[in-house]
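Just the one chain here, laid out as structure tokens, in the form predicted on its own.
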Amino acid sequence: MEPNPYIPKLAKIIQIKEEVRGARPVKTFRTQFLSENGFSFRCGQCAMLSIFGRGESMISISSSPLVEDYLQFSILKMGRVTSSLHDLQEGDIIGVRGPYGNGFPIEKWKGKNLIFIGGGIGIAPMWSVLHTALGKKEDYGKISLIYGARTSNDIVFKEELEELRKKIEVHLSIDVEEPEWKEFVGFVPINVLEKKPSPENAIAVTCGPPIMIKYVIQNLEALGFKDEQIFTTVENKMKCGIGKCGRCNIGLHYVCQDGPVYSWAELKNLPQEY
């Protein structure tokens, strides 16, 4: 009998790190399977986490394939679900199923420059990826990031970043001036514009909140991205992961398989209803 693709996977959680407070809280979360049958991933792929008598929510996998001893998810909490996890203590367990979805062409990748542009808990997708290209720098060109939050105090990862910093170029911003901040104060699809990355042997891969995505695939492909040289994620509302329910779909294409990864090439000509 083929197993029940709904029933999820048993998981520890072993670390709890508060990344940013306020109205918008976002919680880093390291999870390990109770046995050995856990699963592998690509960047850019999804999970069901499940909190018994609460529901499940699809959440992005930050952290990178390339680490074995945990799952990582950032998750902001908005919902039922997201509170029930913020909720959650180390070494409480949760429901795990996936993964889900296509990710990141990485490997075509090879040899080229990577621009990673992020809003607010949109790094969270691009995480995986980063670090995996980071893990094999060797395969890759120049890598860089540029990345904005409302505030200071919204942006995720802020003690990674810092040490990002010591190994490729990382441009931060935030939407309205603060009194300590040295660095850039506007829209990061303003940034964009304002750092000018080359597109020359490039990929820009860029996630966040959709009018800021809209704006920087407009800015990338003002500097001269192709079409096929950006590449974003669609955070539909999946409820099975499966292509079953019907509530992920993009006209015939269903995000949970078909996506969540697309190059603009190819999300441009679906309907535009995501």
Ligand SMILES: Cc1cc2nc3c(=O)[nH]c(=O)nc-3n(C[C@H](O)[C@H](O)[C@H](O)COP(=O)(O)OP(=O)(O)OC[C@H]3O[C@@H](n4cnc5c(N)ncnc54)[C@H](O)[C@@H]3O)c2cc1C
Second form
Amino acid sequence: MEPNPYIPKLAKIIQIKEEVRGARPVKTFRTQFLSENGFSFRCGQCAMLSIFGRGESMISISSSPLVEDYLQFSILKMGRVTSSLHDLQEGDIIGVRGPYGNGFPIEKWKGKNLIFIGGGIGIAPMWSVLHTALGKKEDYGKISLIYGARTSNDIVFKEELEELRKKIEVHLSIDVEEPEWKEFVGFVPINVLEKKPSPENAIAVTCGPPIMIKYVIQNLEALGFKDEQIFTTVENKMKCGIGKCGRCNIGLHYVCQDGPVYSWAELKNLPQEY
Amino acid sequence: MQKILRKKSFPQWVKKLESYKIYAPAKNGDVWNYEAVNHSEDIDLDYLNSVLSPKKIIFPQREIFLEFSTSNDGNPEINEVLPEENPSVIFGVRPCDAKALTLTDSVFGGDFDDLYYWRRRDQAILVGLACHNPPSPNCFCLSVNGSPHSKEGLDILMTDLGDRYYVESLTEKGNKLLNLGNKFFEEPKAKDKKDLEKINLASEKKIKRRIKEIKKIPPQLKEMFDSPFWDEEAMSCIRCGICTYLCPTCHCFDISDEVLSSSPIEGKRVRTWDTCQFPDFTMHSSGHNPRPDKASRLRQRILHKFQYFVERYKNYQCTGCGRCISKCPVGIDIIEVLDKVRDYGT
Ligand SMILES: Cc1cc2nc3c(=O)[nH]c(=O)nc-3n(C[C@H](O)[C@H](O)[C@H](O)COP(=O)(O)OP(=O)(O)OC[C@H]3O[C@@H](n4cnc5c(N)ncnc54)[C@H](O)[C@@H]3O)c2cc1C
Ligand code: SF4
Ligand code: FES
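Since the one above is the form predicted on its own, can you give the form predicted in complex with the named molecule too?
To see the whole picture, the full complex is given below, headed by that same chain.
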């Protein structure tokens, strides 16, 4: 019989890492399916995570498809479901269904320079594509990352970012001054203007809060990036993940299926409702 | 397959269909709705338009997706709950409501089949009744590629010729039903065909409401996305959502968990109808809302039906049943809105 798209597969949480403490906590979860049933995905795709009795949330897969042992999710605590996820322990079982969405067209980016521009938890969907590109570094040109958070405490993947500096250019920023902070202070879009990535043979990928994305795109355009060179993700509210419940609809698209990844050239032509 | 059925033989035919679950319009107080019927004599095909379309039989207001519980080892256990195998016949389906199901078909099919929907849809046989009198003063099927005697989406179309029905089977499923009542049907004669034609023509004339020059509307809507028009039109809306809940083509839904016991955890995941007319529908946890006001939500309802759906599925997502017009508590009339859209700025 045909698979029922609404039935999650059970998965065990094999590792939980506290990325950010405080008022806007982030935890990274690694999961393994209880029975193996081939979950193959592209970077930029998402999965619907369930806690039975609480509900479901759409979360980007933050590990690379090159990693086969586990799926990784980095989750900001927001409301009902994400708070319950934060209460879980290693060994607990959750439901996972997916993968959903189109993913990043990274096969088409071979030979190009890649600039990742993220804010806050927006680094999660980029983490998968960034690591996939790094895994096949010879296929791409220069890779760099411009990433910002509200405070130094809110930076996700802090240790990994320090490791990453050994391989690629990493520019961090925080929104307001802190005594120990040596890098840029100010919003991510301003840091983009400051670091002036070159549009020459480049692709820029930006994920983060809607307002950040808006200004990053404006500033990339000011630097000479064409609409087709800019990619982002749209995170409209979602329930079904499979183009039926209507919730994520913008224009003729269901973001859960036709997105969440869009080039600015594509997104620009859709109603601005995200 | 075309046949004639005497009205007095209708209940006898229905009796032959006892292996099916039978639904038909039933009057409750002042209103009609599709209900399961046990006695063929109870079926009254002289009915006005039902409050809810028969969509609710295929895609019910509330249904269970799965049940969850805690197994002996303390881990969650889930049980898929699919609709039962239950072949059904729905009598008295209006042509506009049948066409509406062909539209929800495009949504519930595609890359991912919605098994809950298809389990009921595939098992249902739709027996339509042509509207020789429009069941509502707000019917406008003729404007949206429909007609009071349209066959689209039906397995059988019946037409009331006074003392008898003209019965046309349109699919294999339909043929099967006719064969079960074989002895009650007669071959149509020339006069029957003539009467049918007459009734069909007359029924079209009785439909008074129209969306004029509808082809101009989708491109015009695209231009009007940022227009102040929507603020003006939505001013009186009290965001009750009735327009979408009663719509035979609307398909938006919510999924939520209902907990019977929290320790050990036990409950079910249910699907319920939802509407784009509520602010929560699109509001993110952060409070950010891409459709923050009544204007953007009315715009969504109109554009989804007359622009986006047309772009995606090459069809209007409206079959002209008129329910949203008749039932809106503040009298927002989709035909009037579209008339203004067409003439906007000219
Ligand atoms: C494509 C996509 C990828 C995402 N990736 C991540 C990620 O990697 N990490 C992360 O921390 N967050 C991510 N989010 C956001 C995350 O889905 C929401 O923060 C989360 O669903 C909020 O649920 P809640 O129950 O905690 O909050 P509540 O406010 O209690 O939400 C109730 C319900 O509303 C829905 N909902 C509310 N807000 C959103 C929203 N913004 N997006 C989708 N559904 C919503 C959910 O179904 C949720 O169960 C992503 C969202 C989308 C659409
Ligand atoms: S039925 Fe009328 S008042 Fe209610 S949401 Fe629809 S347009 Fe608004
Ligand atoms: S989440 Fe249901 S249609 Fe996209």
